[in-house]
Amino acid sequence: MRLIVHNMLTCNIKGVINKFPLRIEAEKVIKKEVDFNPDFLRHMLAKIEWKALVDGARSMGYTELPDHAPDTERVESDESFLKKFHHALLELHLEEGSLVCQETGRKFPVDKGVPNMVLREDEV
């Protein structure tokens, strides 16, 4: 699971009202290698949860990005933040590990990348 996708996760447990973002609890974690665009990169970042992917990234390992999100004209100059931007948002891949809503503790499995978000009858 990518930290794209961790980033629209949100915890649908009836009742929850803190439903995002969900904390990840990582026991594997493996990189795999995606193209260079900048164009995405620079229209992604007003639609991500800035404290979130930093927060994911820090519980897989990757300590590189800044504590808050660079303003535009940044972005559109520095590359080395987008690379960085670029390997944390679509390089890093929880292969096995939890996703944990943080009002109720309820674990979801990360199972050779994919998040199980079924819950259970007395959830829904």
Second form
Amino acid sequence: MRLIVHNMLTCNIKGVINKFPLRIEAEKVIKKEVDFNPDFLRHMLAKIEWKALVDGARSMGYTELPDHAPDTERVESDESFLKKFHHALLELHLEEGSLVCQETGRKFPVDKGVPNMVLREDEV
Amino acid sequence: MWFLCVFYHRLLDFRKPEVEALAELFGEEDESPLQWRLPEHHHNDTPFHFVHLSSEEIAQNIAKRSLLVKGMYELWGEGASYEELKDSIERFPDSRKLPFLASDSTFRISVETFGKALTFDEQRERIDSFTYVPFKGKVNLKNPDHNFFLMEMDESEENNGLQPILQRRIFFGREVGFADRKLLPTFQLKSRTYLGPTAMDAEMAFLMANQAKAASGKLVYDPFVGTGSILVSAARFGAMTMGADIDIRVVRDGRGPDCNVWSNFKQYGLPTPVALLRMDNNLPPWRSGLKEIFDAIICDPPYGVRAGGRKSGGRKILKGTVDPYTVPEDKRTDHIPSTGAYSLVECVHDLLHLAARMLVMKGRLVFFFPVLRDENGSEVKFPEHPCFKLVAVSEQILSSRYSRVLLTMVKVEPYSEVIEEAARLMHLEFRENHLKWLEEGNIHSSVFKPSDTSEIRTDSKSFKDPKPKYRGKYV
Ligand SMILES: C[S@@+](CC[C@H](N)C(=O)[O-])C[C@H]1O[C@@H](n2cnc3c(N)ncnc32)[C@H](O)[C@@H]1O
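Having seen the form predicted alone, could you now give me the structure of the form predicted in complex with the partner chain?
To see the whole picture, the full complex is given below, headed by that same chain.
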């Protein structure tokens, strides 16, 4: 699981309020190179919850992201920022571990890189 | 500029929509629909069509990326006879002809016939008749700079079951581009390491990716990803992909470390999906506020028995347990949640809702929808949503009674709460119509059983076919 996806997911158990972001418990992190596409990154930057990305990256051992994302206009010229953003968003993989709901403690397992987000019948 | 667009005689309903989607992808004005014209005396299912495009470059890009364009040509002349053809070619301006006839270029003339075969000598004779075109270049049969085609379609003959045209027509033109069907043997399902019973055929998957305008820099999502065959085609066209499925054995395990959804991408050297998830599209875990994240959603939703839809939490209360059913503490980690049936109507509703929220503006939703082929030819009601405009409807006939229709919808309105209410009303109406229609034929039990082509012939007496006879699974 890459952080781009972590940034989209919550715990959808009924009644849970504080559900985003899910905390990452990393057991095995791998890195895979992905083609760099600045247009795609700029488009994504506008959609991303920045703090969740920064925290997620930290819990996977990557600490290079700035606390605040630069303005969208400045990003155009800031290649070094885009490279870091690219790495955090797309190249870090959580291969084994869990996504943990901060409120209920519910663990969504990530196994072979695939998060299992389906709820049990008593949670639906 | 008008181009002669010659199609393969396949998947007839998919041909123009493919060109239209690609025209938009390659920069043709997307507000105005493409203009099409038929040659004289031809009907809509003919291989020959004229299409208006703003440049040769667009025409070439469309043809190269398509699956169903046999050839796109700059027309130099046409006629009902060789005399008419000659007049017509002579009237075509020199300024358009001479650049392609120069002495330092190479060329080839090919003869193609429809509805009859020509001997080698007959072809020779036709090529030799072009003395009135001042070809100055050298002939090169293998790799010419310019490819010219003479195409002859004869009257009277039935062609492939296609109703005959009334008059012979001859075309002569310069080829601008053609479909790269070499993709198909490479990507055919037989070559796929991880296959499932409902994997999408490679040609259809590419057509779906074209409808979705999949391209580099875009993110394409399949909420019913299965073995990933639809996303493989989107990845081949450069898109980033993401998929989800409720079946964890398929989406996570496959048949082992080298035979799973990921390996289906790796085997072709394609980038693997940015994510594969196990989730229920009836209860998706998206964070609130997330929207307009995908450029396209493409899928073959779980209809019918072959891949019947499931959703979480449907199990009946077990005897002796207290309501509501709770999973015992010690069984929780390995517990596989039970699933309940997921009706077509509900499944389509969830899909439209997902797309309305998650697609960017002008993003495309491309999906199959099953239909009962109606003997009275009455209109089929397709699902609707106020955020979407239906831009293409392409039917693939599966048997004498069932078809599936590929629907292409474009997001034209942003998602909002007001829209949500309008969508709910549309959904209720659709649901009611659909329930009525379901009673007439049990589509769930039969639409996606592997199609039996023999049925098409044997059953035809009891069933008045609304589509012409030559239409079948591949046409
Ligand atoms: C027709 S198959 C799609 C096959 C896929 N195109 C492929 O290439 O293998 C439908 C898929 O939807 C999945 N499915 C059924 N109900 C679902 C749900 N509620 N949420 C997500 N996926 C579901 C099934 O497990 C099945 O893999």
